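The chain below stands alone and is given as structure tokens, in the form predicted on its own.
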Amino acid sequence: MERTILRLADNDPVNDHLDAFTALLAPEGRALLDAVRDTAPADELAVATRLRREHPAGLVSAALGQARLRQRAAAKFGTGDAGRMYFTPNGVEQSTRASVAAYRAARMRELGIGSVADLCCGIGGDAIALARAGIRVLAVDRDPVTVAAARANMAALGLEDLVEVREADVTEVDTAGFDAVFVDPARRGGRGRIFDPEAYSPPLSWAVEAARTAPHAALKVAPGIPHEAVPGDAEAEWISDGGDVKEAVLWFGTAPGTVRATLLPGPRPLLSRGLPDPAVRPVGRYLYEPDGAVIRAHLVAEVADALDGGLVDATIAYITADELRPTPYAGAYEITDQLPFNLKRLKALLRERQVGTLTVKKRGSAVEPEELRRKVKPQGPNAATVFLTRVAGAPTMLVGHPAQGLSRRLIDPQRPEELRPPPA
């Protein structure tokens, strides 16, 4: 949810953006925005002088801004959507992934969930999703230039009948009636990333008083939200997309004290089991990297359970094992080459298997990336990965290529039995 400064001041800069916004829905506007559609970055200048001949300038700076915005959305909401959608740069920034939405709209509709109060819903992101889940939707934002993206997409996108786009603060909406709520918090202020869910806004706390009024709901909050924020009737999911994570979501209303990471596409969830952390033991053949939302959610156990795995170090997620087998929670990785930190002997190794790209991971360790590739000089026709970390407390550098053919393979959900080690 976007949060703007309010002025009662003649010039009012939110009714001046507001403006600005629906100059763009009328038919100069829209005419503009089709011409603009595909301008390149090194070609605005000359593009806004040729416009400005013919329109007025404030439209064409418009337009072009919109165009921007389209061009970067189009990673979040695809080609299609983005280019008939429209967006703030608050409403790019933290709008859900459009895969995102849509697996959770997908576990809504199979709650039975009908109607949703979608309480900061910025430009719409995940009323759309709800909708084309055939679920109703009332959208709340108390942003005026928010809130008319809001409906401009639903109209654009023609999910006008699903769902009501209303202007109000969150605080204040009843939702009695709707079988479900959904809350996402502003997690962005004046400088950023805000870490403390006593400084969203709303507040955690408001949210999670909102949603025990409601048969159903659903709060998303920040990846990196403390196991000990989440509150005991609560169940806590930490979801990825394509090994990027994304988000938690906190359930209401399904299995509390539940704890499970979902990787898209998919879904492919993995449950917590209430394993102890593994044991550490010596690097074996193989490395197995977790997927980012296995190590949000504190899953790494289950994972080296089924992989009969253990830890290199007891503080670093990264599981060894001495056989390769099929998870998709994890990458594969055959080792080769155990080092103590060491750079002029790295650098020896890799002109002696002639490793030309050379593919740097690091897990507790303070050496940047860029910073090594820079001091060993990578050269040849060889491909290779190492690991900066620790092994049983010591920096150690391990060495070696993702295993062939069972590297994160995708397991289907519905056979379990494929997570589990073979029987002796």
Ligand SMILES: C[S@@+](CC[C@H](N)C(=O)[O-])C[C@H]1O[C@@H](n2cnc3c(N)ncnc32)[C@H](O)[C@@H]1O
Contents of the next structure:
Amino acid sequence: MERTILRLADNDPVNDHLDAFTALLAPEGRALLDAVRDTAPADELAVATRLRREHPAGLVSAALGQARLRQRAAAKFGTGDAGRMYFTPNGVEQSTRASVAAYRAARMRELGIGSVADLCCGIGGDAIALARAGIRVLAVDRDPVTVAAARANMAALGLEDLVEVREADVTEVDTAGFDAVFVDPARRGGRGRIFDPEAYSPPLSWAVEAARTAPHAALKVAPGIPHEAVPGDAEAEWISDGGDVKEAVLWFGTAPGTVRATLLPGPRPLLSRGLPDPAVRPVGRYLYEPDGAVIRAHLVAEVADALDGGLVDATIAYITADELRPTPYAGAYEITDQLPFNLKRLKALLRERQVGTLTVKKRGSAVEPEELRRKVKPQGPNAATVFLTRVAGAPTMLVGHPAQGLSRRLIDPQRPEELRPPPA
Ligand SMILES: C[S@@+](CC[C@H](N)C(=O)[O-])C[C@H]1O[C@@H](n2cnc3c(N)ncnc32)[C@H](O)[C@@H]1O
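Would you mind giving the form predicted in complex with this ligand, to go alongside the form predicted on its own above?
After this comes the whole thing, all chains and molecules, with the earlier chain placed first.
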């Protein structure tokens, strides 16, 4: 009987992974990690063969795997931190990027929050940012390897004094005494992303109840969360970074009912004023493409109002206006041509303008940008942007170029070379 139990424990994949991970933290593992730090994927086999002569094969592959994860994580954490941190494959995928975590942590600090129960801490992306903002953190996760990685990360980044990492099921953790609860539930299952908030682990309804027990709370959810699913006592914030929508956050203990979009870098917050949908109007000289966070937060009307603009179609989030006004909330394009959807006419126009670099954008069109580019075969020294969309219900092509880019180039004395005409 005893032997059977022993054998089961030996084959336990969790223990296998945990042992392999823990071995990486010992001196031999650390030395191997240093040795394989910059290994390119193409060289991995040769490096592994060489190192296996002197080190256990399992440890060599764990080190190479970790090096690969660090390289992948650099996009989220920067090369400096990522090169010192420890990851699991899921931990890299699911962690919050440093810029977004730092923004949220700064907002918590501004709210006067000094301690946070980080429920579902993963490898510690958010816990790191909270600690760096000077907040004391209890970081909880139920996955043993993930917890080991989170602990190693706090040690590697010198944050152990501020962060206690605990292996537990978050539904069993007492959060009394903390200024705030932060929950970032797992939103990926065996079959990929989970869209139903009740299928998150733990489910959103549990997170909302946990949020209501603390003076403040923030729940990270998918940006696609329907507005109807936002509880009445929460503030909803959509966050984008560099134009990509990263997440939505449900805040408790701030201003219930508030809806905001926050654009990073910045932060550049935009708050809802409850404006009605903008009117549809003819296409003017400029077309504005709102940031994804503005669209998700349903704040296109607030941006249209600031631009004195209207919509090109009642169902499409493109704003059109006659004037060029600088705004961080939308990209501006000067429109030179408006055509009904017709590839032959587009091809002729692009040939006449000698457009070889064509950026294709679309809203409300099923056409694939790559397919369009293949069909019109752009050739020539000039660049243009084409918008495939609907204008007052009709499939339409709007051709133009980035307006802000143009004005920035014209006034940028640091880059006079940009004023020269492109080589023929
Ligand atoms: C989206 S990740 C958290 C990422 C983290 N905020 C970061 O930035 O690194 C979700 C985590 O929740 C953990 N988790 C899911 N359900 C849990 C539960 N009931 N108790 C504890 N942890 C749980 C998973 O193991 C996973 O590591």
